[in-house]
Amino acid sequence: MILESTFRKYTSLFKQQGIPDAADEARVLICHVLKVDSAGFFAMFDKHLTDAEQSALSALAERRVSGEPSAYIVGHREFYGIDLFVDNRVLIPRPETELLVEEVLEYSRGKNAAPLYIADVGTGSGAIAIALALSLTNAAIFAIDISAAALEVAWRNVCRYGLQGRISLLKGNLLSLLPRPVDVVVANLPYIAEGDLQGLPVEVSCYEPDIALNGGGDGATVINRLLRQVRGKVNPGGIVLLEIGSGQQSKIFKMVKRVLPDSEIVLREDLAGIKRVVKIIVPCL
């Protein structure tokens, strides 16, 4: 069988099955048996597959079938133009915590060339700390988690970047251990509510790590965990960006104006129209 008709084949089972941009998954098996890149992977529609070829595909599909996300099969998942590898100790990067980045970045521009000193809470892959060292030249990161499994992901990924001497992994509950006040905190945080976790997909409630997901009884308890410890931990004038629930601004606009009262609040949408990032404005004493 001839490429374009193998990714047609799979592309349809994808949808059938009612996996989400199958054509896109569909791609991305291929890619990975073949190992090729998306370019390589239209530059060859007319290659027959070999015997093994399809073999792999077929056992690869059907463990996509079965519910598995389609990072943790192939090992891998994009974020912010950045190749990570990906397993199951830690959550897969989504397109949304990019604004994360997008933020840090805004935020960075009007600092010249000065230190900035970043904590990235619930580092997981180390995909937003790695995207930050990446195009800030002058920042130092702290990458926070408190999963040891988590970090020996993202040692991984910051070993394969070069970023050994910028990034610094701490095992830790939150910003307790943080060394020094940093400018910047954001943080991925668990933000669903623990009943609606068996409501979730099931390659998201049966495969990615419960740890990175369960926010407790309201979907907010690790966030306000953090918001706690923020005094004394964030320079003035600094920032903490988080990323939140579809519906959660209300609540953690009270729970930070509670904790923080004199701080600024500013709320990001995401393409989706959904209020997904808060940024805090810590104020200058």
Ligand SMILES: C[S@@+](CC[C@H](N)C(=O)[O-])C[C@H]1O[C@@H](n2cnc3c(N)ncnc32)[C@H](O)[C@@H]1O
Given for the second form:
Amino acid sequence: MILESTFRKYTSLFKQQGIPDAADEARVLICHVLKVDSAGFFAMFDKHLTDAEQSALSALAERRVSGEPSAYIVGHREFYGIDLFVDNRVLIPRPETELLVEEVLEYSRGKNAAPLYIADVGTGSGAIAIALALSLTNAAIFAIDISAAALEVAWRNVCRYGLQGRISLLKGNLLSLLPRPVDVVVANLPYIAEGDLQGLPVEVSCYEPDIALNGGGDGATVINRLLRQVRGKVNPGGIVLLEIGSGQQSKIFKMVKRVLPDSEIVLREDLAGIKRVVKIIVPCL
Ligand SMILES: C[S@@+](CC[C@H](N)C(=O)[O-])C[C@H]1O[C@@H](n2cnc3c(N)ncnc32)[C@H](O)[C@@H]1O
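Next, give the form predicted in complex with this ligand, keeping in mind that what was shown is the form predicted alone.
Expanding to the full complex; the earlier chain stays at the top.
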């Protein structure tokens, strides 16, 4: 069978199985088997797949149909134009999290060449820290996670991009071990309410780590703990950027006002119109 027909076959299989973005999912698996990128894939539409390639693809498609996310199957995911190693020790980086990276880059514009100190709290695969280190050559980044397993994945990605001298990985609870105040705290912490976890798609609930998803009873427990640690850890004029879940903005707004009453709060929407990022501006002295 040629690639074009194979692509159609698996796209329609995934659609029948109710898998969102069926064509993208089929393409990712085919690229993995043929060891090509997306450009190579479209250039090879007439290629005949060998029997070995067909059976490798069929095995991967079976795993996908049974619920395993394609990023874990192929062992990587793109984030902010960077290819990251991922496995089931870390959350698969999501496109909406790129908003956090954009907000830090926006903040850094107009700052002088002095080092910008950044803490990426709940670093997981290291996605945010690595995207920032590659874009901001004057940044020194502390990438923190409570999960030693996640930090092993982050370390692999940090080494892959040669950023060992720019990103310090710390195993710790939120900001408790932060060695110095920073200009930016950026955090995509778990924010799903515990009671909602079972209702998530099987790709998420059965495969992604609970510690990356479970935000406690109301979904905002870990974020609340972080906010309570911020005072004294962020330089005057610095910012705290939080990714939040759909509909959490007023709860988080109230929390921020309680814990950091002098701060200014700005919300930013993602492409779906969901209030996704909370920016907290810490007042200058
Ligand atoms: C939603 S994932 C985000 C991963 C990555 N930053 C991203 O955006 O793809 C949340 C991460 O926070 C970590 N985490 C959970 N509780 C934590 C805590 N108390 N202190 C530090 N990290 C924590 C989890 O281990 C997980 O890696």
